[in-house]
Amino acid sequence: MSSCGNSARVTEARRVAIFGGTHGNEMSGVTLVNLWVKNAAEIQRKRVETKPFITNPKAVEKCSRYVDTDLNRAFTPENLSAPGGDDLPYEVQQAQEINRIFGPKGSPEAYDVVFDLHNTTSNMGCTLILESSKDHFNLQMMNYIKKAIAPASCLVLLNEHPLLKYSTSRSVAKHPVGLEVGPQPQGVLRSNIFEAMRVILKHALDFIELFNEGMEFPPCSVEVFRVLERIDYPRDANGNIIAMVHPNLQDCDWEPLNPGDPMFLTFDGKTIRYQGSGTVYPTFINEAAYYEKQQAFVTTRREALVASAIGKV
């Protein structure tokens, strides 16, 4: 991407992938992803290559999150390094194949956008993850869904905290997007969130082709959700959960959480209340794959990101 005065010039778009089964009880994008390998007449567009993908075949076959490991957050240099082998976790090897069909991460040959389909069970709505605020092509992108699915809502989560950012399968394109639609329980699909997901992709690639075709976007205003901090269920010395999400706040994603308000209940009826500065957004609250992770939710900050005029070199 070059810049001249405001305006970004942008290489065109040429090669897209979408990525379902990540996690494979995540049903949503398991279900598009195979629908489109059968038949990908529904996202063809002009000037754009676009190749439907199964990230994780074994864990969607088991209806499971993963085999052995995490394939959304086994993208680091160190497993895309690691000599080949049976030896490797399922999930490394994977990582090593999507990143020689997609990637090499961080090259030129990386294919331009992936899109990365996912479910939570939080009370999320839809929700696009960004992984730069750099990203004038992602900011734009982002912003022609919004207007094109208004009044319906569509959230747009920074994730570029240096500490709480981790190494997604999508981060092996040049632009990655990931799509989180929910709630929807692991292992189910609702149609609602089905639809939400597949309308969502169509202005996606809307945007590319018309991108590709020549279009100029001027410059906008995005609102974000930047994460701030990941928040862990109380614990007792054993590392025993002891509390719940207070009612309060459960399937209240991306409302103000301020200083004072109920964020647990202890299992004895006690209320433990957020102790931060200020306010705060919480998302992915009690979500289910997290429990492991140590999280109950995390804290964001609204703020609002000017995105470059664009037009294709």
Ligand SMILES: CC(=O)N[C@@H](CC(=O)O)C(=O)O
Given for the second form:
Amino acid sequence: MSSCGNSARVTEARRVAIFGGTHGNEMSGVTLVNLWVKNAAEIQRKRVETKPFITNPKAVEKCSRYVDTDLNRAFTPENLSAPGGDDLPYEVQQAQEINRIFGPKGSPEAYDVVFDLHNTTSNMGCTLILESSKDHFNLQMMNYIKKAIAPASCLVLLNEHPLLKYSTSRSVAKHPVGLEVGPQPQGVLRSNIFEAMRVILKHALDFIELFNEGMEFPPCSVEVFRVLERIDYPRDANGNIIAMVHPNLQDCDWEPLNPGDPMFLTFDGKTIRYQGSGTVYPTFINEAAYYEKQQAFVTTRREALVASAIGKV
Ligand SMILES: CC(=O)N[C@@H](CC(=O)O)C(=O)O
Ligand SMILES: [Zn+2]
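Please give the corresponding structure for the form predicted together with the named molecule, as opposed to the form predicted on its own shown earlier.
Following is the full complex, with the preceding chain placed first.
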């Protein structure tokens, strides 16, 4: 954001990036960003410079999530300041390069907004992922997008959990926005998912253009789903998985899960039920990439956040 003028303060989000291929096998973002690198007409807006960027080209080449380590966990202070050059894991080198171009993370020179495009194998529909409940610019953007795409829906996942939050590629920006659309298998492009992602991006960029033109956005309330807990698959003493997501829970992302509801089905046919103390809203149910992270799904709580007014004063 920059300020100028004397009496009237005008804020702008002038530098915007769209990341694709942070995970090389999530094809909607890879395809859209490659398209926009060739022809940026669709993502151009007045008073905004929008840079489309493939963040993990080697993983895209191999059509795998990553080469050495998950890029979307790599933007830690330690990694970003690590010496070592070519000896570092590929994704740590990429993280440093991305931080040079779009950051430095946490500095006034950082890009204003980064959209990072992801796909999930879970039945999550369109999900916007935020990292802070206090980012009023992002909350206003969420409100704008939700209204613009109605009656289609788009939910907001808030990950500011002290332990479960991770160091994402988009975190180099002042306003990081994750866009997660599913279900889409890894390495596969589905037209409905591709189009849904494209439409969200269109409205997001429209919002930034309106903001830069001086539009005022009055206070509003935004429904978000706050990350609470990671739930692992049931395992035996050797750490091997012994159950699947229960058919009653499979594909039921964002639907209430109540104490006593079926959660897993063991390979020998036993139902394992949710033992929590109240209703939660599970999401990322049976995400393929999360087997290696010991996560069958994540629970969330529904909350209404208040976004302060933003725009021309
Ligand atoms: C399936 C997947 O890759 N999800 C993303 C979510 C995010 O961008 O926060 C990740 O784990 O990095
Ligand atoms: Zn991803």
